[in-house]
Structures are given as C-alpha cells and as structure tokens.
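The chain below stands alone and is given in structure tokens; this is the form predicted alone.
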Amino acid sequence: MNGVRVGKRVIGADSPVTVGWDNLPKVEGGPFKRMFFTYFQPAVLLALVLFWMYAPDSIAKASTAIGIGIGFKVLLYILEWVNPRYKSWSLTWKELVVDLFYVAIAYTLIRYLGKNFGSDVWAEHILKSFDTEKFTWFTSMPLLVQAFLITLFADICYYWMHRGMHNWYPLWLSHSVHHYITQLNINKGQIGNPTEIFLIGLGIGGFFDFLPRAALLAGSLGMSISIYQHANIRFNTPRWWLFLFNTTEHHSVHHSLDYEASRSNYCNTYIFLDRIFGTCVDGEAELLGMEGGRRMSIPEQMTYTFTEGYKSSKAFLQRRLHPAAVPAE
C-alpha cells in the first residue's frame, strides 16, 4: 500500500484512507434527500444561532440548552438509522449498551469530578477576585462576536491539549483507550478511560459564566458543528464547512487505522486551526482503530491507563537501574 503524499506526511500506507474532497462518496437517493443532507448542518446552525440570539430570557438558560442538546442526539440516532455513512459502522444493541454505559459515566462520575475538582472550580476562585469592568471591551461587542471568540480560545486550548495526548506519553496512556473505537456514531465521544474523559473536559467554559447569554451561544455553536464527528451520517458536507469545520470526514481520518493519518485534524470545532498548524488532513476512513482494529472490552478501557503506565514504569526503571540487563539492539 503506496498511501498518497499530503505535505511532508504519506497518508494510507498502513491502512485506506480517502484523500481530497473530491474523492469524498456522495448521497444518493432523490433531489430531497439529496438537498437536506446537503443543508441540513448550516441550517442547524443557522437555527440554533438566531434562538440563542433572540430567544427571551425567560427560556434562555441551561436547561433548555440541555434540552434541546438531548433532542438533537435523538434526531441524529434517527439520522444514523436513515442514512448512515458506513454500514460497516451500523449500532448494533452490544454498540448501543456500551455507549450508553459512558454515556451514565459522563453524566455522574466525570460531571461530579469535574464539578468539584476541574476548571470551573479553578474559574470560580479566579473570578472572584476579577474586575469584570475591565471586560467591558469584551461585552461591548456583538453577542455573535463574543460567543465565537469564546469558541475559537475554546478550541484553540482544545487543539494543543488533543495534540499533547498524541505526542506526550504519559497524555498518550490516557486518551489511547478512545482510539481502539471501530466505527463512529453519535455517542463515541463518550468513549475512552475516564482520566482522559476528565482532561478533554477540562476548558475555559467557567470563565464566561458572567456573560450568561454569551455562554449559552458559545455551546450551541460547539455543539452544532463538534457533535457531527462521531455520528455515521452520510452528507453532502458543503467545501465552505469543510474548509471551516472539523466534520465526521476529517474525524474518521484522525481514528483511521492509518498512523500518519491518525495524527492530524486534532480540533474540536475548527478544523481551520489544524490548517494554520499543519496538522490537516481532507478526507475519510472507513476502517478505524488500532492494532489492526481489535476491539477493548469495558473492564479493558477502564483499567488499560494504568496496567500499561505501570509496565511502562516498571520497564523504565529495570532499563535504569539494570542496564546491563538489557539485551543490545
């Protein structure tokens, strides 16, 4: 397998990866269907965007935004079933029973770790002791405005914590676990050991609880455009939100089997910020995971952080303390 050149990087060597946008299989089926998977992401924007924009503040709060969240997956578990983009990827009820289990993680473990002991707690202490009317520069622009300059120091803090987790081992022990996952559908994201689970979690999201409003948008924008990356539906994804967005597309790239391929496309939000980086691949993958896709099992993930990190330590210091031990390469 020759792989195509993408920069200085080979891209498919170990394993297919589709390169290039205009490789990129298309929906098939009538003018309708083929029109709303062509639309139907910037339109969700477009909607989310003017609610969060115009809504009273009566219904303008978190609960409704963990609403309307918890109704957009289900719409999209309906959109996996009518058009999915790999049959290969289809939920299967042992597919569904996993997922859901981290999902019930997410929501009490990590939620109670990150509640007590993550960012906000750090961004509640240093707020209290901020001027907020030193941000009056900040509040004064567009609401529009602030909520993506959120997003985008958001994502940009996202982008170095992801790309450390590929490059730094001790991250590496921790967020590998999410990249044995074969196939991608609304709720792999939830995936992975819970120490890395905590650290993706980690963000500046408490920092702008003074700016309600501003917050608010800020997540619906994330969430309209990072939610589709682990979902197995087949769009007509348009080449402006490719070039803007990280998309399902370039997130199969990063899960690929392929190793050079799986470290590129490193953001959540804005795959823009892996083109200024260098770290940008266009394109997908059908076939995921590692060590020729070989699945972990639940009791696996929990416990592969630290029975590996051990072994790495205990083999660490044999090499230190006994290197004559060691057989000569």
Contents of the next structure:
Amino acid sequence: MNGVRVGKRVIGADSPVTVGWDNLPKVEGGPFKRMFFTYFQPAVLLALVLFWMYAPDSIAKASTAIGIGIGFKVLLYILEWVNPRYKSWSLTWKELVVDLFYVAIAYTLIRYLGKNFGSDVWAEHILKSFDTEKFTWFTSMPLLVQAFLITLFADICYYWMHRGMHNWYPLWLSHSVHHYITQLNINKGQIGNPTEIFLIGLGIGGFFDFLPRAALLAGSLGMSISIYQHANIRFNTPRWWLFLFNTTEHHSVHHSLDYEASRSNYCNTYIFLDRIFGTCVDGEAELLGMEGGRRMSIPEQMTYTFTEGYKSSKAFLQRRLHPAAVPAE
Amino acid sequence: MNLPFIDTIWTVRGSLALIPPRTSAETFAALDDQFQADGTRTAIDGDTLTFRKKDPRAQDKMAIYRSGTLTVEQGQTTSRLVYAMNSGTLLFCFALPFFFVAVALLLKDAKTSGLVFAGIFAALYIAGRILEPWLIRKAFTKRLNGEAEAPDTAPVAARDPGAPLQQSAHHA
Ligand SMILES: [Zn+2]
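Rather than the form predicted alone that you just supplied, could I have the structure of the form predicted together with the partner chain?
The next block holds the full complex; its first chain is the one shown before.
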C-alpha cells in the first residue's frame, strides 16, 4: 500500500484510509433522507443551544440534561440502525452487552469514585480558596461565550492529554486499550481501561459547578458535537461542520489500523485545534484497531494496562541491571 | 445438590434434521465456513466436531460461544445434527443484574443507576437467550439445508408445493 501524503506524513501505508472530504461516500436515498442526514447535526446543536439559553430555571436543571442525554442516545441508536456508515460495524447482541457494561460501570462505580475521591473533591477544595467575585469578569460575559470558553478550555486540556497518551508510554498503556476497539458505535467512547477514565474523563468537570447555567450549556454544546465521534451513522456532514468540529469521519481515522493515521485528530470537540497544532487528517477509515484488529476480551481490557506495564518495567530493569544477560530479540 | 438445568443459563442446545440425510463428514464439510474465523480451532472425531474460540472478532457470527460440540446422529433413513455450545457472554450477562443490584445496595450514590442497569441487563439477557439460539439455528440450517427450514420447525405449507422435497432442499 502506498498511502497518501498529508503534510509531512504518509497516511494509509499500513491500512486503507480515505483521505480528503471529496472522497467521502454520500448518503444514498430520497431527498428527505438526504436532507435529514445533512442537517441533523447542526439542527440538534441549534435546538440545544436555544433550549439551554432560554428555558426557564424550573426546566433547565441537571436532571433535564441527563434525560435529554439518554433520549438522544436512543435516537442515535435508531439512526445507526437506519443509516449505518459501515455494515462491518453492525451492532451485535454481544457488542451491545459489552458496551453497556462499560456504560453502566461509568454511571455507577466510576461516578461514585469521582464524586468521593476524584476531581469533584479537589475542585471543590481549590474553588473554596478562591473568591468567586474574582470571576465576575467571566460571569458578566454573554452565556454562550462563557459556555464556548469552557468547552474550548476543556478541549485544549483534552487535546494535550490525549496527544500525550499517544506519545508517552506510561499514558499509552492506559489509553491503548481503547484503541483495540474494532468498530464504532455510539457507546464505544466508554470502552477502555478504567485508569483512562480517571486521566481523561474526570478532568475538569467539577470546576464549573459554580456556573450552573453556563456549565449546562457547555455540557450540551460539547455533547451535541462530540457524541457523534463514535457513531456508526452515515451523514452528509456539511463542510463548515467538518472544518470546525470533530466528527465520526475524523475519529475513525484516529482509530484506524494505520499507525500514522491513528496519530491524528486528537481533539474531543473542536477539530480546529488539530488544524492549529498540525495533527488534523480529513478523511475516514473502516478498518480499525490494533495488532491487525485483534479483539480484546473484557478481562484483558481490565488488566492489560497493569500486565503490560509490569512486563515492560521488568524488561527495562533487566536491561539496566544485566545488560549482557538479556538475549537480543 | 442437584441442579440439572443450571447450565441452560449459558448453554445453547438444539438439533435439526438433515435434508437430505448426510454423513457426518458431509455435514462438517458444509459447516466448515462457519468455523473459518480468527481464534477458532476445531477437531473432528468420527461423528463429533468440537470447537473452541478465543477472542473472536466482533462480527464473527459465533462470537458469543467459547466452546461446543456438534454431533451427527444417523437414524434408519434420516440423520440429524445435535449441538450443545457454551457461551461466556450469556453467563456474563446473566451475572450482571446481580452485580448491579449489589452495587445499588452497597453504594448509596448509585442506587437508582444501579437498579436501572440491573433491569437493562436482565432484559438483555432474556433477549439474548432467545435471539442467539435462533440466529445460530438459522445459520446452521442455511448452510446445511439451503434456504429451506428444517421440517421440525417449519410448517409443511411453507414449502413450494410443486417442487419435490429433495430439490427444494438443494435449492439456494
Ligand atoms: Zn487515541
């Protein structure tokens, strides 16, 4: 395979990757279907922004956000079934069980740990030592600007954390498990070694609890853009959306079996961060995973980070202590 | 303690008549593609095929099964395939409601979410316990008897009345 040159890099030399917006397949079907899958993403974003900006306080609560989140996921499941991106990513009963197991762990155990030992706790402590009056410069800005800045700050943190995970071996041990997934569905974002969720998922959420409306708006802004990144739905994503936002097209490139392709599109929400930092590849990929697409069992997903970490630190120590005793591989 | 049916939780059993009657060698040859998958090993000993799977691909049609045996039984003029297969995924899904009920009881912050997920996994288990045996039966039937259903499940009227039995079986 030759691959395609993107900047200084060659993408698709190990495994096929479609590069370029013009080469992406289009939604097939009648005019209504094509229109629906062209404007769905922007319409949902607009609706949610308007809702969180103008809904009265009696409705605009965290519980409403959770309800909308669940209802929206159900809708996306239906869209995956109606208009899949790839047949080879079809949801099976086993995949659904495994996906939902991770979702359930995130909603119960991980949330419990986060509340009691994670970022929520130290964010609270740090915020207590601050004078909230010092934030008036921020809270006096328009709500949408506040929400955008929150998501932008969160995404810059995410971008560098994620890029670090791909470049520093101890962090990669934690993140690599997520890269063993071989197909995308909306719940695949949850799949990985639990240590990763502490590194990436519990990041900075707790810091914005003192800005209830802006934080809710930021949450739904982030959700209505980044939720699609793992979705197996074929969209005619508008060009301006592809330019600004992370999409399932971009994220499938990041999950590609192709090594160079997987080292791109690190953002969670704003793909323009990848454009600015020079890691964006526009395109999509069907063949995903690591080690030729080997599938990991749940026990291996749970333990891989620790067993691999133990193996490589042992090998490292052996090389240090007895350089001659280790046979060359 | 005697629990004769407890392995029904994770075991899928079934049998289907082979039309026309086949030898075990012919039967296993027809099923060969079904077992050509990454991480799958098979061994044939006379009339019995044993298989074992490790980390099957997501789209592997038998991904839920860990191991199993398929036996061809010969009657006077008929033959049938009898199978029993173990599924780690079915057992895992069966255990999940208990696990999340325990989580709901032990962690005070996870009471509602724990119970909701316990309910979801209980429903998923029942769905999978019905769906997966049906899917594998359909797959075996298609490979062995063509499109026609095995007679012990399909009504006779469903068959093309004009075509002789033997031909309709080879059809497809
Ligand atoms: Zn990654």
